[in-house]
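Here you get one chain, nothing else, as structure tokens; it is the form predicted on its own.
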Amino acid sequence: MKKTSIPSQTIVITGIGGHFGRAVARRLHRHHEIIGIDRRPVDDLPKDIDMEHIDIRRRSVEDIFRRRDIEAVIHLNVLHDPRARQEEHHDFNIVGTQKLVNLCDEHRVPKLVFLSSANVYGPDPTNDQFLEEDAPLMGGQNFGAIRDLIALDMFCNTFFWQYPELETVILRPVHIVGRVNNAPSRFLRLDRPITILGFDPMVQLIHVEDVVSAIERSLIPGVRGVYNIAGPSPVPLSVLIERLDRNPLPLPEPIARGVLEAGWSLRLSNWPVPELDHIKYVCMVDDSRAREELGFEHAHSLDAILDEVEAMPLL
């Protein structure tokens, strides 16, 4: 696909308070008009942005959508807390999700992103080298914490036979480092990392920016379907330690398994035990499909990715 020019729209954007929703926003609102929505108080947005402090299963959410005419909703609202109850995960995951596509449909909003992760492959011995969009979801079979992600991915996957006029995207990128807070940047900002004696996996990482980008080629009309998003070529582990100049603390597993057991318990760690596998094992992605459908590319080197990574404390 060409760098097709993407008209101006009034979209939604779901979980805005975030870092990564903030990084979302002060791109778009450029271009196109901002609807904000999020429980959590944000006050450090461009003042164009309307910003709306409501839960997405509130029946007040569609108000929104009845005084405004929605060309898009970005949905980013997802519960990541590992320590929440699962009861409350479904319900503010699934329900909320559920709410929000029956207010597209309704009220004919022709485009949904929904961004999930390459996570929901999960990192595994067995793995291909290079896994596609139609490879299997068995990421939550070690980490119930990913199970609930698999679930409303799939649960979007069912949006392109269940709503044919909703262009519905589903985005899954590799890891995201950058201004965020989430596992991946912050392991990669700590001066001791803990790696598992006999273990060295290929990592891919993104930047958020990169990832901002491919959520705006989603906004392309007649866009639809699943894409893996990936940035600079995979490296060993080991390498971006090294080139993070970090004091890794390599340990046997059992032992690694240990440490984290006690922390999590304590809550003097938000690390759950099943976060080893990532370094562990490989999970990387193909994203082909991406590249050549959406003309996405990432603009940020691995270098330039790890110099933003040393020069931020942890969020």
Second form
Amino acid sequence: MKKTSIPSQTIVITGIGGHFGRAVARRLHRHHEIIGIDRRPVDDLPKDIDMEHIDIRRRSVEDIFRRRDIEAVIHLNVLHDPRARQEEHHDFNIVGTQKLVNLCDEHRVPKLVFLSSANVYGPDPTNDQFLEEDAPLMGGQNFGAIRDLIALDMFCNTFFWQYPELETVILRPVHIVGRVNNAPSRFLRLDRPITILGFDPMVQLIHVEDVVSAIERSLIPGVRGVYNIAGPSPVPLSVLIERLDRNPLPLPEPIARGVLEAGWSLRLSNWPVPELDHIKYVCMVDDSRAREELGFEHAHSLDAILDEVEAMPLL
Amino acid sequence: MAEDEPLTDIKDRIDQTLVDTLDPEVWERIRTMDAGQNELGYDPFGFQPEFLKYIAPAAKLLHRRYFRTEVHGVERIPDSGRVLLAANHTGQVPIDGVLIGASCLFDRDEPRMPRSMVERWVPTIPFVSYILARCGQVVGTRENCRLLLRRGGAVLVFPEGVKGVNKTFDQAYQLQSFGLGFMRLALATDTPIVPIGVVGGEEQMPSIWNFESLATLLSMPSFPVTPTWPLLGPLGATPLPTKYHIHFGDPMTFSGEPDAEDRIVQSKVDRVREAIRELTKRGLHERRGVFF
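Please show me the structure of the same protein in the form predicted together with its partner chain, now that we have looked at it in the form predicted on its own.
Next comes the full complex, and the chain you just saw is listed first.
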């Protein structure tokens, strides 16, 4: 990757307690001063990180912005728990982000980086093979639990004209796989992952560290906009499963849906049924804009990504 | 894993049997053709030249034995670089696409897989969805076509669309109106167009009448009634072994504004249409009979 020197900054990372938040913190704390915000208890963070255990909706968050001259906010604090109550989900995500952007505006923070996801486009049979940033965010048409993220993504999109001084960067990475506990990583950790009989879509994966690199590039002064982020070239789902030496369980779609629905309502599984579309249709992105404008390059091959899958147990 | 081994063994043997039906030299050229695949053998659209071993033997059988295609001028397709192949569309079931594909694989020194654009509902059909993708077929969106051309692919289009396939026998070999989209893309990407005239398709399933209301009811694009279908049941839907003649024309290049008015683009499309008409006329003229 091209080395553009990023000046040392004071950066607030919200949602630092997650697996991904910690990965971002571990990379950035060497060059930047990091202040972490999370309402969850957080351990194994580097010692030089200021940690604030606080809900971002609380008034006292403002103290962090009063005390220090914040130069960038990396907003990772998006609750994505399909089992959580809708109101709580929505309030935490939307109101939290609203509060945060108001603080950025009042305290003249020059940069906000928001981590969205390529899932906002949604898997669909009529999708272009590689969706560009201006494609409609259709992920919510079948999958309710992602509507929050779409609303947030669109909300952050309004900052471009609402807060023109604030350099907003929205990143939409493809499935982040490795030392994180998200749905695609958990799926690939299953001994017998369910597949839909007769479907084998192309999928894009990306290594955690490559997404961190994209965030790092977003901190370059002057960078703003929406960027799709993808890793190595796409492969069929069956190839991923084969390379992990898993034993897939192909089910006809109605049966797969029935099994998942029963599992979901009996609380035996936490897989939302509409997520099946991800192993049925394509939802891939064209990341050429990030590669041209951010100078983003992925450093980890497919093998490196799949090696990381094994690094964490299935929780 | 031990109990899996006999299964893998059987699979390998079936694969080998399929490959053995092909000329080893030809298969080697097909397997190793450059379609922009990654290190795992897949291109971004899911095309895997290696997968053609499951399709190529059947396609070759249709091409050589059943329809006994006579191919003229397939070398006119450039060996590399982007190109649009524009053909007339005939015959109720799109055998023409298969045979054009087979000509490009078996009748050229340098095999090229023409990538055709499939309907948007194709990815919703189990098995068909990924089998077509592995054979290089792509969902027909404008962006996909543009990307294929940018990557130097050979894209097969039927500018008549479904209108050409569904016409009844009284309109045999009458070209329907052409869409303009392919020309706009050719202008935007500076792509040469190779016109193709296919003869033989119209007689494989001569449709007497299109039962439109039933087609609407079954949400099919058309419901052709032929002398044998639906009278003889599924057997009646088998295409007759007509002899196909495929004529490839010289590449045509166009220049101009891709966003020009329809009228201006239409005049360019008409030149392609005229070329295809000439090629089909030549095919009709040269053939001695429908079945031989």
